[in-house]
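Just the one chain here, laid out as structure tokens, in the form predicted on its own.
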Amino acid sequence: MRNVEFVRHFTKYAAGSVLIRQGDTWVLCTASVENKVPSFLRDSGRGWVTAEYAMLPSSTATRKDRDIKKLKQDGRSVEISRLIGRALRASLDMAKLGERTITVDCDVLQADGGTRCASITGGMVALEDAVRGLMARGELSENPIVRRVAAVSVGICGGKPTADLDYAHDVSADVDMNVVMTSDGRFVEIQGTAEHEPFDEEQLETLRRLAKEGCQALFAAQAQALSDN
């Protein structure tokens, strides 16, 4: 596992903000609260959490064009945004959140592999800070966060099971897998692909165990960051 650092309250105006530095992957996660919900949840008493993901032009070695230049959002960004939203919703009791929406924006400042996983892990900290603010102001009477979520990439690189893949490992991996887990030991999502040779059941189980160990380390880092006032 690469070294993971959370810098909370990184920006002034967001309800919750954190810069997560995971090796040379840096992602700014900000949470914004609105007192409205999508139409399908109106008058239900339930809240909603959604996410948006983007890579800044200078986050990679070659400049990445902004989506606005193409007049549409990049397909990869849409897919990752949906993944982050699904992951973060697994942490909440939406009925306790009430009819409000929390949007977590994840902007990649520097990419060296695992940006979607870092966005989920850092986004959880930003989301929790936003909820703490709502509770401190008396807007919530009960904490809607029932568990934390974190994500880690694992793979088989040169025949060796590897956790928390950086870019060099990611582009050469025989198997690449992203795993999202809850702090109570359950899975939210597993995305796995054989890039070259197919993998067998024993390798899959090895990667599952490795991902669980990685997520446990990330949960400990989240807890440490959130205990720092």
Contents of the next structure:
Protein chains: 6
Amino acid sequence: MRNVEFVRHFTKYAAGSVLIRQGDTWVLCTASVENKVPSFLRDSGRGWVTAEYAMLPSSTATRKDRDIKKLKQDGRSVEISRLIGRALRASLDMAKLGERTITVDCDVLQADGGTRCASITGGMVALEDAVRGLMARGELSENPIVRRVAAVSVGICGGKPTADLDYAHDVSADVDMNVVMTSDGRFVEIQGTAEHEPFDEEQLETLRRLAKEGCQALFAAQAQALSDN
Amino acid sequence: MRNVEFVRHFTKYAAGSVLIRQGDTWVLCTASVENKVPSFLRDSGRGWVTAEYAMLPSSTATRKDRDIKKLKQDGRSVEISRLIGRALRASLDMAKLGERTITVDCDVLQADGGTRCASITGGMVALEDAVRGLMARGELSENPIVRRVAAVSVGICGGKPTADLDYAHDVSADVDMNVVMTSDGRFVEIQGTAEHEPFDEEQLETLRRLAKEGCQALFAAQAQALSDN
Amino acid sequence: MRNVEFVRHFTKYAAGSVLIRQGDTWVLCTASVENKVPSFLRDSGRGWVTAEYAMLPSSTATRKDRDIKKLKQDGRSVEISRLIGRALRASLDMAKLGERTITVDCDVLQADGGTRCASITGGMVALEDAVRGLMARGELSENPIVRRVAAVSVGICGGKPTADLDYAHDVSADVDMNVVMTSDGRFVEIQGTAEHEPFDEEQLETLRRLAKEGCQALFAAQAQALSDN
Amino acid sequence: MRNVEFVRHFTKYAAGSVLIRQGDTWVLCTASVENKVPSFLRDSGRGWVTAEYAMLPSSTATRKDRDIKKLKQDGRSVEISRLIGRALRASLDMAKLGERTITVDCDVLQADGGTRCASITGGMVALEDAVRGLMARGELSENPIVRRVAAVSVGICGGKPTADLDYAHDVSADVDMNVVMTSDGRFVEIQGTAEHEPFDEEQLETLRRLAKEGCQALFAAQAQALSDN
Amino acid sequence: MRNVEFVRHFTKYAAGSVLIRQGDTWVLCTASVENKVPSFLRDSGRGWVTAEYAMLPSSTATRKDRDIKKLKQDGRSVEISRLIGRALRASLDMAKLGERTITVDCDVLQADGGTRCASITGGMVALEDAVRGLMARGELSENPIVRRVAAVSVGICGGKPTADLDYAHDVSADVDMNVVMTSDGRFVEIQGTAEHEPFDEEQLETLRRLAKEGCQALFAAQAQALSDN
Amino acid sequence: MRNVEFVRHFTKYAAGSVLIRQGDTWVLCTASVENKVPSFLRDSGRGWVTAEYAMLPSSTATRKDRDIKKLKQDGRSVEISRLIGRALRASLDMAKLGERTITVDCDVLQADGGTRCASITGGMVALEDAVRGLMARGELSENPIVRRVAAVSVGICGGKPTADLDYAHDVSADVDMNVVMTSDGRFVEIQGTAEHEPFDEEQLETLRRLAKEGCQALFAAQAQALSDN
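Target state, the form predicted together with another copy of the chain; input state, the form predicted on its own:
Following is the full complex, with the preceding chain placed first.
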């Protein structure tokens, strides 16, 4: 596993702002709070968490055009934004959040594999900082965060089970699995994909175990980063 | 499991055209062949399979606006299109396909849960019909299809493991997993999502077994449908 | 004239759902009801009917890209959607419909000429089924349908007046005319276009007569299809 | 019929530039020539004419938002652009034009009814000026214009057949018909629409005669405007 | 300086409608009034002026595609629209205007350099005509126009300071400066750009003086044009 | 003037990557090189520099929606992108750059006034780093950078001339001027805008002097930052 570092309060405006650096993968995760909810939740007393993932043009080896140039959000970014949103929603009791929307923006400054997982792991810290702010200002009386989530990518590279794949490992992996877990060892989301050769139950089992270990390390890092105000 | 039916040669223009009816879920899967590939494959000798998923406005209980009205492809459709494409690509040896692109369009005529899985299972049949056409016309000498894929949604609904979820089951499921398998019992893609409560290893194991059984039934149905020309 | 067939209640969600098969031209016509009207009719006590026409990518001999790919609705589809809307509105007394909008979606599953006319003729049946539903549920006390409409394409192909042009006839026609009529023999819309050589009054007269006969056959088929519940 | 005036050479850049003033309807029609054709005509030796119709925001009683604001071309403008293009193409022998595209832009400066017909009638003059320029510069040896076209709107307003409807007549018309004719009295396009009550054969006949007279007056005006260089 | 001419009341619908002809640069400037303001001014008692600048496709030597074709407003037009809006807002006391928005549309019919300046100079006259209308109808009791603005482009062309650059001068200018002034000789906006070689303080001083003289001539022309009703 | 800091080589992929921190204004400026030019420069032997400016959603006090959500690039961003591009182009001899395009992306991580000026000042350093890379790899034999540019915003706030406005000063400024200069004290671009009250020659003169001093401080900081490899 690559070293992971959380720079909390990285920028000053968003309610939560965390720069996560996982090896050479750097994602700026910010959480912004609004006192309104999507129409399907209006008058439900429940809140919402949504996420937006994007890569800066210079975050990859070859410069990537901005979405606005093509007037189309990149398909991969759409898929990842939806995954991050689902993952982070699992950490909250929406009734306790009340009719608020927290938008977690995950902007990749530098990509070296595992950006979707780093976005979830870092976004969790930004989300918690935003919630702490709501509580400190008395806008929330009870903590809506019921568990933390973290995510790791695992894969089988050249026959060898590997956790926290960087870009070089990612492109060469036979199987690639992104796993979102809770600190009590349960699953929020599992996405395993056979890039080349289908995988069997044993490989799935191996990857699952590896993911669990990887997430435990990330939970420890999150806890330490969040241990002071 | 709901009854599944494949109407092959449903429409006349596409190289493969299959209406899959899985209970009240109806998807028109068509495969169209073009003698060109995306730029990243040019001069590689390899082919490509891509998929597009869309719902007709009247396919759901409440009419759904067309994407073109908002000038934005529905995020869920983007995510599903990418999944179908990855799943179907796993069935082919792209070197044997040669520099051709097969586009599999999955248009949902009526949605009652499991449309993404039906699209994969039915799209496989349309893809095979398209390939048979290429072989019959002598454009391909060797069959590029190295295995069939099929997909099933499984979930835990009210505590009870259930396969092939219809819409009523889908919305009430605690855990929802879409599994794409090969006929030899291996995995191409696993996507498990905890909608409400995270799931544990035992539940994952249960769903995996259930998915395997479900896919076996679908492989049998595919084989029968494809047994005559 | 090609054989015409109406499969009513083809799909289950829309208030009216009709698959019209006119030779190899197949259009799924569905009518959906909403209890609101466009802003220019608000508080007028009057209703509205609008139509949307689109072709599935695989409905034509060469696969057609989806509009969303170009972020632009196909110009021909815009023109046809507007024609269908005008035609179907002529069948209703909007004051009797009340402040409701009925959207008629015409999705071409397979195109072999005459899709805009089939959309009108089939859309009429879907619209009537939707209205019957409103009346059966007591939402309407009086039938707002004051007349049925049907449409036929006529043309002069190789010097010979021809009705209900399939694609092969359509592309070779010197004059091409789409005529929307009412069952009492009057016109709702006439659109005649000289593709190659301008046409004279005699030709117009011939086509008009032919269109009238064609529409009469379609009205008979509509009446029979709608004769049972 | 309202007075019609053609100001040729209104602006200086386009190959043909005509301001047509028909009562208070003013349309700037310009014809621009490019030495290329759409892909379906490449290497055919044939040319193409296309038209674009748009209204300035201030051309109507209530300011109209620009299309770009909604990122969508107004549906009515799409329909009218297509009509103008078909009409003007009927005036040319495309083989004689050679592989050139003439784009006729019809920008409505002020709209008081009949803008689509004025665009055709004025666009014809701009097109002819552009062709004269090609011939004067020796780029064309033979005149590709084989006939002139003109268009008039006719209608039945309060029971009274009326030609060249201004906006007040247009909105009150029971039947509204746009007719594109050639100077030898034949039809290029007929578009009749019953706004309120369907129309019968006798009314169609009346409108047709009226349109013929109207077009004859317009052909005379065109001929006079084009009589000098 | 080229001759400048203002044709007031050029079209009939807009509250103010002025065709400004400055040499071969022709811009139709219209001012439309709406009784609403952007959301950031709601309930402020203050009004707003905004501007939209666009070029007709045939206004330039080479035909220019419409923005809607690319689904993107031309970057230069965005920049110029914002400049015109800022310039015209400087002429009004927004509290006296009250909660109204005046939209000034500047549509270039023919471009021969200096279109942004002509849009400001002509837009001022259209704006004043719109305000006069509001006052004449008793909708405004006090004139919100506190000063007039006009704009001129100045530059150094082949070493020679030049005012009111036409297109030929504009493309060859070493320095190009657009200056918006008030009739009392103060500045609303200065935009100086070194196209080739940076400019020094002396050149800036020269251009500033030249711009002042140029604007004085334009203020005289505006005053004369507005001297009668 | 606020403290300014340049973090060179901030990210690893772009040819030049500089984080400029000017007080609480932070902009990530990256320069990417491509071996192609826009079509108007093809076969000219000359290169091009273009810039793209954008703000991260969380960079401002209130979260700002992404452009892609509205399918429209923010007008202010368009205007600023064009300004940055013009400014940076003034630093290069395009013939010496050869047929290459350098794209300078300026992504605002945190905005506290003066972001467009910081983008130019920081973008210059990124551009120089990219050019040094080209020279180090032998792709360029002669340095195309002929001068450095820097930019500062100056204004009159509460009657007091002020340089390097932060957001609080910016919104309260009576006059606001952005000045792009070269190290030899000449001007590349001057954009002065009277937000409230027009400004006179004396104020312009004061601001110009202030800008010159401000830019000199920035040139010193640039030189120091670039003094080592």
